[in-house]
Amino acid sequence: MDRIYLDYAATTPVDRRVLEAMQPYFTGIFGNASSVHAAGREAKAALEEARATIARSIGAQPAELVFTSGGTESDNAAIAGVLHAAPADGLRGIVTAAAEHHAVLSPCEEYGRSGHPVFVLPVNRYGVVEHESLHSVLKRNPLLVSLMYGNNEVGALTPLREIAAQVHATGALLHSDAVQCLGKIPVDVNELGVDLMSLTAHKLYGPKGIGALYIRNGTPWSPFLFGGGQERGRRPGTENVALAVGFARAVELGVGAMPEDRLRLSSMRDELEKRVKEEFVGVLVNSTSAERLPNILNVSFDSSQMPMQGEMLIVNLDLAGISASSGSACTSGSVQPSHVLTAMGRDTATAAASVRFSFGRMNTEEDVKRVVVVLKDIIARMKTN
């Protein structure tokens, strides 16, 4: 049985061309980028070239980019770094939203226990913060606002350009988790107006274990890890040159193919959305009216019309050769319904009966047809049991 992978928002396979770019740095060019001898200088040159490539893709300066172990570390570093740099008597509040990834919500919660005021804003039925609620909380003079650019579960896009003007008018800083966006939609830190931005490689056919944090020049920020002078003193530890090279190559390929990929992915997403709504009663498409990422479709089965055990639906899809998810890969092992969907107003039973299909390079229109056929069979069997 040929499997269909529809969980690209969780992770992607490493592109063959990315792997080829990385291979020399595991063996032949293996020097420590902090060493002053020839082997170290060669590694350092590759590291800085990778940094420049990634920075260029988002409109940043190379010195504004810090390599990390991935999106979660970047999110934590953004929040911790801003708080640590703040004067003791300065603005210390943090603003985020109920539909954020736990890599933002959890550190905010932790700092809340340490006495920092934390404001978690509601989202509308599309998964986006309303301007009015943000405007209201900005009157409390927070230090940092952290709102993701593209939601990892429903794909909704936050209007960062408009929000940045609101945030900066109060003197606060703006951080955005954009790990789902790079290579799928244009990402330019200057157009978006962000002060900090989190990125990762494994969402765009790069290696796992490496990400980056963009920190705009002049942004008050202090490191929260210590032990070495790497990354201009902002992130200690021996740099992983091979992964950085792979990250840069993945960005190069992803941004280069973005216009065509965006059209193809959104076409498959829209076709599956259309077919699912036609075939099944009680299907709710989450965030359908908002601006959204081209590759994510999240659907729920209305508990009042079609009671459904969401976990069993995912298991049955897997048994039929289709890899999908119930939401974030970081929480998919949990029996709790998606916090994103409940924040959007879905009742607990409906939120628990949800599936996220996320498309990628290897998917075809034939995959869409097969998913619909398989879903019809699974749902028919589940309704009779």
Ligand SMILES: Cc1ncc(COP(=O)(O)O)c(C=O)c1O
Given for the second form:
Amino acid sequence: MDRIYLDYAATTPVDRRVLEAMQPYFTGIFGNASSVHAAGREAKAALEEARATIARSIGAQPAELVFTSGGTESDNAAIAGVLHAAPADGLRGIVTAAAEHHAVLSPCEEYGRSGHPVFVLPVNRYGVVEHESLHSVLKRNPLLVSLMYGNNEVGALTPLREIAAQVHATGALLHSDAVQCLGKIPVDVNELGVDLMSLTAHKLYGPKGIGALYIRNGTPWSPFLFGGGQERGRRPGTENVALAVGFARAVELGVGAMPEDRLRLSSMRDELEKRVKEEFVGVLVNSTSAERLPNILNVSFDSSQMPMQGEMLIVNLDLAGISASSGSACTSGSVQPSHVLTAMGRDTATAAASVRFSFGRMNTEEDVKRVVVVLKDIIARMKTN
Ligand SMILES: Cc1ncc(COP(=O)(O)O)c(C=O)c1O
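So that was the form predicted alone. Now I'd like the form predicted in complex with the ligand, please.
In what comes next, the whole complex appears, and the chain from above leads the way.
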């Protein structure tokens, strides 16, 4: 059985061209980028070229990018660095939203426990923060607002451009997690007006374990890890040149192919959405009307019309050869419905009976057809069991 992978929002395979670009840096060009000798200088040159490529793709200056271990570290570093830089008697509040990734929500909770005022804004039924709620929380003079650009579960896009003006008018800083966006939609830090932005390589056919944090020049941000002076003193540790080179190559390829990829992905996404709506009663498309990423379709089966054991959906899809992602997460042994879907107003049972299909380069229209056939069979069986 040929498996169908529809979980590209979770991760992507490394593009062969990315692998080829990285390979020399594991063996031949292995120097420590901080060494002053020729081997070190060669590694350093590759690292800086990678930084410049990634920076260019988002409209940033190379010096504004810090390499990290991925999106999680970038999100944590954005928040921690801003808090560390703030004067002890200054502003301390952090604003975020209920549909954010745990890489933002969990550090915010942690800072909340240590006394920072944390405001978690609700989202509307499309998964987006409303202007009014942001407007009213900004009256509390927060230090930092962290709102993701593209939501990883439902694909909803935050209107960062409008929000940035609102946030900056109060003197707060704006961080955005754009991990799901690079290579899918245009990402330009100046157009979006962000002060900090998180990126990762493994969502766009790059290697796992490398990401970047964009820190706009002049943004008050202090390091919180100490050691060597790498990354201009902002992130100590021997630089992973091979992964940085792979990240840059993935960005180059991903941003180059974006216009066609975007059309192809959204056409498969739209076809699946249409077919699912036609075939099943009680199917709810999550975040259909908001501006959204081209590759994500998240559907729920309404518990009042089609009661079922939601968690079994993904298991059955997997048994039928389809890798998708569920609307629930296994936390400490118990299955919890997705915090994003519940924040958007889905009841617990409906949220648990949800599937995220996320398309990528290897998918075809045939995959869409097969998913519909398989889903029909699974739903028929689940209804009768
Ligand atoms: C929106 C978002 N933020 C952060 C992350 C974490 O990124 P990484 O896996 O590179 O740590 C992910 C990955 O799942 C994500 O989708």
